[in-house]
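Just one chain follows, in the form predicted on its own, and it is written as structure tokens.
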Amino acid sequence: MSNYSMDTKCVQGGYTPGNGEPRQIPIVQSTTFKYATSSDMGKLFDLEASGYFYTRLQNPTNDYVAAKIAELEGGSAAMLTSSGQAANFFALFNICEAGSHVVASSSIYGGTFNLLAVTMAKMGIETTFVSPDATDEELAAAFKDNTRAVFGETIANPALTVLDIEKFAKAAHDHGVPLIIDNTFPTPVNCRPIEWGADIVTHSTTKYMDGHGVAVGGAIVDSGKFDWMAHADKFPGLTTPDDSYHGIVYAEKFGKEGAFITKATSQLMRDLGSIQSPQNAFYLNLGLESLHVRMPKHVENGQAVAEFLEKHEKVVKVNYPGLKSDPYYDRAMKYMGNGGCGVVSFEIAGGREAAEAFMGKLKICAIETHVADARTCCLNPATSTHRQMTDEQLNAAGIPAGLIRISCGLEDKKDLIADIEQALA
């Protein structure tokens, strides 16, 4: 459906029923699949034929939804994972191993920061964090001979910094490595990083793509544009024989368009098993069908709340790239002309204690760890999602201890503002 608009892809992408087949994507709630002969199944294990034999690796329901997300992002292939964290880990670990190095924006979600700084460090994968506003020289200085990927978020959670995708893509490509972008907050409705040079795009589908707080999940989309064989020495997992699959060379057999996702599916999903359930994939697809309708409303509410907060005497600072006063406004307009997301972060005078008191007075806005939902929710990152970070790390990421993140849902913006106003009072 490459010639159709985003709206049509959201509704009908990924799955076209045949004569007499289900109009809605079917839920294939089965762990395994039957074959007539061992030879038929053997072809699947040898990656000589396409099909299904065990849902831990692939499932038709998941593949339909992954195909839709690939169409939305303009990628060549995609896969679903059990969570956004699993998607980011798979995307990185698919091309990194012990002794590898990653360059990452310092302004990323706390859980992903911890994944890179702590968990993957234990696996022998080192990360250098750079400011999303790093100069070309500072960015180039972060690379090493063993650098294998660059990672960032389109709009950082919850600092709401906007990544200069073209600059980071150029730096990555100048050093022969791919740029991996987490595009969870804007979604492909408001930004398509591949069009700006990104090579791999990840999502926590739990957020806006689902949009209703019912199904945890993640997705990885490959642009199909990075030439792995041109940098064969850096990516042996893709460019040299895989002994666990009879010596197959992914980049040769599946080309630029299919190598990355095939390896991530047949190798990482096989061994680590972070599969999204078919039931969750079905729920995710229901959310995707209205994504193009919901995102403009989230942006409208986020913009209204940000403008209100910016003028309030008890608010020290507001972070929202849709504000003309925001340092990322010009960059946001470049990459996300229709707006980014409905998430606003702001700091109240009085720090952490004032933030806690404010949230305790809210009536419509619920205190939740969730974000990007149809219902408005808020939290103090320093005491929840980012509590594993030190105050120094929080400040470096642009997340002071008194910061509040509010995710504007689909309610009436007047009601949201009135609730925030009474809580501030």
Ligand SMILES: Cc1ncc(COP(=O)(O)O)c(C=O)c1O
Given for the second form:
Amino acid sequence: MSNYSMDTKCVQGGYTPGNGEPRQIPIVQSTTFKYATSSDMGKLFDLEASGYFYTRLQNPTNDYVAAKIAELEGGSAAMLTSSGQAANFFALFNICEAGSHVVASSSIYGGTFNLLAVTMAKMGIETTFVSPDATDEELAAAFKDNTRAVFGETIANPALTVLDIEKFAKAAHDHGVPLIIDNTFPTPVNCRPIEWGADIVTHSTTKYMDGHGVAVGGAIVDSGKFDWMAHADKFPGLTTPDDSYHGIVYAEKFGKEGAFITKATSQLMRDLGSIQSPQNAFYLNLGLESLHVRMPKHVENGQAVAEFLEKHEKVVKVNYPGLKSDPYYDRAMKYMGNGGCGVVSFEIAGGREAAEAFMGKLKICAIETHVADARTCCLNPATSTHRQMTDEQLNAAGIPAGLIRISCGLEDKKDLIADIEQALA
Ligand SMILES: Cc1ncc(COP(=O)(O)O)c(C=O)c1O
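Can you switch from the form predicted on its own and show the form predicted in complex with the named molecule instead?
Full assembly next; the chain just shown is listed first.
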């Protein structure tokens, strides 16, 4: 489908039924797959033949949907995971081990920050966090001999900073390591990081890709462009024999295009599990079929709400990269000319009491810990996700007590603005 447009790929990518086969992607609700002889199945275990034997590693429903996401991102291969957290962990752990080091943007989703700063640190993988606005010199200074990956988010949740993907890609490549980009917020409809130099792209498909608040999931896409063999000493897991697969060298057997996803599937999924259920993959595909129609509407609503809030006297500050006044406007225009996403954050005058009172008056916008849903939802970190922190700690973390994140859904923007206006009043 590589010659077709984004819209056609969203609707028809990944799955082309043959004569008499189901028009919609079938849900293969089976843990296991039957073979006529042991040697037929043995070839799968040796990675000599491709096919299915156990859904903890691979399932046809998931593979159809992963193939669609690979087409949307312009990658060579993809896989689905049980969550966005699993996607980011697998993407990193596929090339990092105890003693490795990661350079990551400090402006990323809190769950990913914890994954890197706490859980992976306990596994012996250390991370240096850099500003998304780091200069070339500051970025270069963060690398070490044992650096194995650079990580960032296209539009960060919740700070809504925009990453300079080309700059981060160049720094990664100058140091012989890949750039991994979490592209959850813009989705490939609004930004395709591989076209700007990213090597691996991850998603929390729970967000816009699903788009209806139905199924938690994740995805990893490989660009197929990173030359693992050219940096063989840094990536022994891909470039030296895997004893658990009869000495296969992934980068030799599957090449640049297939090595990363084959290893993550056959080794990490086998040993750690975390596959997306076929039923959830089916729901995800329903979301993907309308992604190209929904994203422009999310952006339209986000832009309208941000412009309304910017002019309101009870609003101290608005963060939305689509606003000309936003420090990330120029970068957003470069990487996401059609807009980024529908998530807006703003600081209400009066701190946490005002935020709580405002949110309690909203009628359409529901209070939720979710984002990127068809229904508008909002959250005040100070009274929810970050409620253990004092106002001073919140300010130091760049999350003022009066900060509210609104994820604009697909409702009529006039109704959303009217709801926000009456709640502010
Ligand atoms: C940018 C980003 N990446 C990853 C995640 C984690 O995804 P999940 O909740 O599907 O595990 C989230 C969750 O909000 C997110 O916003």
